[in-house]
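First, one chain by itself: the form predicted alone, in structure tokens.
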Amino acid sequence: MKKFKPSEEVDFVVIGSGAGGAVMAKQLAQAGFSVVVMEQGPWGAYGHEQDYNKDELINRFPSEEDMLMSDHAKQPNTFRRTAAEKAVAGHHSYGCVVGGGTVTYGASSWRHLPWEFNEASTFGTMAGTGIADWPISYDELEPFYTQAEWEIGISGPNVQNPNLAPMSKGYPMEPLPLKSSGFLFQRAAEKLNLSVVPNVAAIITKPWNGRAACINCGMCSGFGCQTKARSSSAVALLPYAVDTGNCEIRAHSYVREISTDASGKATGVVYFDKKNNNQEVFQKAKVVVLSANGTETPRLLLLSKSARFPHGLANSSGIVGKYLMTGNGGGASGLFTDPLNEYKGCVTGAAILDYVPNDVKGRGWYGGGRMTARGFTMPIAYGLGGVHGAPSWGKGYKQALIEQANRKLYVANFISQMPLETNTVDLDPDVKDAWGLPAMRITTQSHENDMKGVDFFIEKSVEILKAAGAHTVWADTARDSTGGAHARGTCRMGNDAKSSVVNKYHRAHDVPNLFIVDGSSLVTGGRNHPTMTISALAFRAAAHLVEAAKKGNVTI
């Protein structure tokens, strides 16, 4: 891998490695361009996917060397409903490693809808929200989104379907084949008059450039994948930069400050390198993207604050951090007679997508959301959390563990969340983390609008596991959202410097070479999988940005 001076200013230093960074990373880097891409994880299982480690235990309770997710005891963060709380600690977790959220994701890729993109003009504002128009629409971003879909790798149903984005062409594979929870959901659908899609994932179901196809090992979601098959951004893009000999990926370094000069101007990164006892290092750089995540990334702005800019870098307009969207959920947990056998393969299943638009009549509130099958729990997390209506211990409690671990099925419901100006993203004034920086802090409180959504989705959820023929049926207690791995918003996309942090290019307003490429320049929510779309704005951004370098006014 070539390896860059801090001292050599380099075309571009993107930080993030995830979604968004390694999109642009590998599409700089293709161009011709000088790339270092600032991961603050380290190479996950050592930089060798067959290393990656199946251990349950491990995975539950990790060592160092074993995390692939943020970790709380160096990183934490606070939470609050309000502002007129004090916030305690957090939860809020993300992907820390190269390849970001992606190495463990569930792997759902869905695209948004085209009404998604123009919500406000199309169905009305909500007083109390932030619903605005996208600066772009779905037909500017389509190309881009099946690009995305054909050169990271994505399977899925090429079949018609009202709820589904309308494509230019289809997926590149046939989607994963339905588990028992599918076939479920079918009988399920038939009796109620819906309809079931299989999903659409970021894992191959046949060779794809050189990776294996999915082995149905069933250690999916929160594990890395041995075999390559999910489409991780760290197999799927970032080994194509590297082998153009212009980019480097450094691990371990964890970015303080986005640097620039008096003309306001971003110069570099401020980083921690943990492979020099946490020295700070400043990298030169003609070019910032910043892709750390909808949370991550807003706070690094407020991080950066200097005289010129005070209440944080390209934040004039009083925006960054604020308008989180990090999802709701909620659905039903049913037991069946027969083992489901769920074990095998994807987490995620077959989905029912009649309740995404917002026009369901007689809802009495304004969203929707996907509802997938969710089969099998692992066995370390079904004993300690799962087990329904048992003993917390002795022969009751390993009764029900045997009986129920392989008979049930739950309703996972990805639903819409409101932009609240109100919901933000900013720097907790008395919790450090371990490099003395302040912590990230959570305000969310959900729309009441939003909170009647968890509740529809929760009963749709009971009433389709009955249809299915579930014997016991339990529904989730509503809960409104704490923090999750779908956080988006916090530096919203427009054509308005006063109303928003980048323009529709994600140029930052006020830093002419800033780019911000990831969750926090989504304007509203969609129906709550963000990734596939954060792909989708990186290989547009990306192809932009290589234009206007190529013409030398990226920084004017």
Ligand SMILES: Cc1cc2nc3c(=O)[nH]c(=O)nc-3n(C[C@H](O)[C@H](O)[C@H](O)COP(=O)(O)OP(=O)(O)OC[C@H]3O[C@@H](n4cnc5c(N)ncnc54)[C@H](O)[C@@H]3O)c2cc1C
Contents of the next structure:
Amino acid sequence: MKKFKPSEEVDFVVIGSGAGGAVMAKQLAQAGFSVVVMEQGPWGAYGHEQDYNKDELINRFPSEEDMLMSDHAKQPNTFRRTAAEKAVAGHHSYGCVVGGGTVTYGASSWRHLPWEFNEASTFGTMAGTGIADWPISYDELEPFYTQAEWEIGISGPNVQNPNLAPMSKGYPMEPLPLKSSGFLFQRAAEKLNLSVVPNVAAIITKPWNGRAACINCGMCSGFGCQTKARSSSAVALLPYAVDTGNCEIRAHSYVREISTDASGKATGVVYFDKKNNNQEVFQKAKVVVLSANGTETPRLLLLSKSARFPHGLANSSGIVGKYLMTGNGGGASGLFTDPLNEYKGCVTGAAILDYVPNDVKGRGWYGGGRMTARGFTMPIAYGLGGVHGAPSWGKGYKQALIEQANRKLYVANFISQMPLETNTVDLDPDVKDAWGLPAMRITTQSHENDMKGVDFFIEKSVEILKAAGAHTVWADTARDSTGGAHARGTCRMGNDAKSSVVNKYHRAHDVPNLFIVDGSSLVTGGRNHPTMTISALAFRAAAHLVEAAKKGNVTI
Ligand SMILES: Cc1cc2nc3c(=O)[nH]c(=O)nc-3n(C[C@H](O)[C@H](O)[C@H](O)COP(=O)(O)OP(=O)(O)OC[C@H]3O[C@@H](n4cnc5c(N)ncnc54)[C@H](O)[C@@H]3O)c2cc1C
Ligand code: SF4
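Output the structure of the form predicted in complex with the ligand; the preceding block shows the form predicted alone.
So here's everything in the complex, that chain up top.
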């Protein structure tokens, strides 16, 4: 891998190697620019011969090198529902390894629908919410969805469905096979007049770009993929960036500040070199691309305050960190008489899309969601929380484990959450991380409309499980989100510098050579599977940036 000296001014520093950052690094490096990618997490299996581990115990208690998710002990966050409360210890975590969240994600890769880019003008706004139109349309983004799907490697059904976005080119390969959960969904759907669609996934179902197809190993979301079938940034994008000879990935490099000069332009980044005694290093760069995800990106901007930017970098609007959406969930579980053998294959099965669109009049609330079938949890996770209606220890517990573990189906729903100005990421005034920096504080409480949505989906899940033939069904208790890896919205894009952080090409309104390309740019959250849209946005941002940089002016 090419190595740059920190004192050498590279063309681009990209902070974060996940969904957004890896696309940027690849496209910029392939266009001939010098790129250094800063990643705070470890290498994972990137560039190593060994596989990601498949040991649930190691996954729960990983060593520093096996760590795939952020480490609460070192990177604590605090949490509260409203600004009036004192924040307490929180549980927010995200993918923290070379490849970011895509290394462990469930890989569901749905596109946003065309109307999800202009919900305000299509359906109207709602008092107390920040529903707004995006500054770009679906048609503008469509070619970049296609590019992302073909470059990253997405499998999916090439079917017509009003609740699937129109595509100029179909998916490059067949969807994953339906599992028992999918057939049970179909059985229910026939009775309830619903339609079932196989999952769209960043998992390859045939050999693709030198990677092997999914072998249905079963230890999927939450674990790395040993065959490289999951099209994570670490296998589908970053190797191509490095192969150009223009890109260096620096793992264990935790950026604590984006530095600026007297004119207000970014000059590079200061990072802790974790492998070198946390020594502070300054990497000089002409342009900074910030792709640290929907929660760490606003935190880093707030940490980068200076005399010129007293409220945090790129924050003259005061909305950096606001409009956080992590999405809501909730569903129901059912037990079946026959074994389901759901432990094979990837976690997320088929989907019911009938409740994706808004139906404010019919349902009495605004929004929608995708219903997905999934039958399997890991053995330890199941043992700790899975058995239903049985003692939590002893003979009765063991008997219930034996009877239930292979017969349970869970309906998991991915439900819209409206952007609210009061849902924020900011800096905790009291708690510090292991490097002495203010910890992330999350303040979030869903609008009452969204909680009606959660209740609706829980009810529908019960109905579906009964129609599928479950002999025992129980519903989740409706819970509001407290954070999570689907973070979006905290540096929203827009045309007006007073009400958005970046423009339609992801350039910060306040800092001409700072680009923010990750989940934080999303204006509204869609139906809660953000990553394919993050990837498409990144391909679009990179295309514009490459063109501008070749002309020698990234400030366009
Ligand atoms: C278990 C799991 C399942 C998921 N399933 C799905 C799914 O099925 N479908 C879907 O659409 N989404 C899913 N997601 C969410 C998905 O992973 C994210 O939407 C996506 O990865 C976000 O992309 P991003 O570019 O915003 O940031 P990330 O992919 O999170 O990348 C950000 C990177 O920046 C690094 N970073 C942060 N701060 C710093 C810093 N200061 N210095 C250096 N590096 C830094 C982080 O370590 C991370 O590697 C899942 C996530 C998890 C964890
Ligand atoms: S189920 Fe398939 S995609 Fe998932 S980890 Fe196993 S081989 Fe990889």
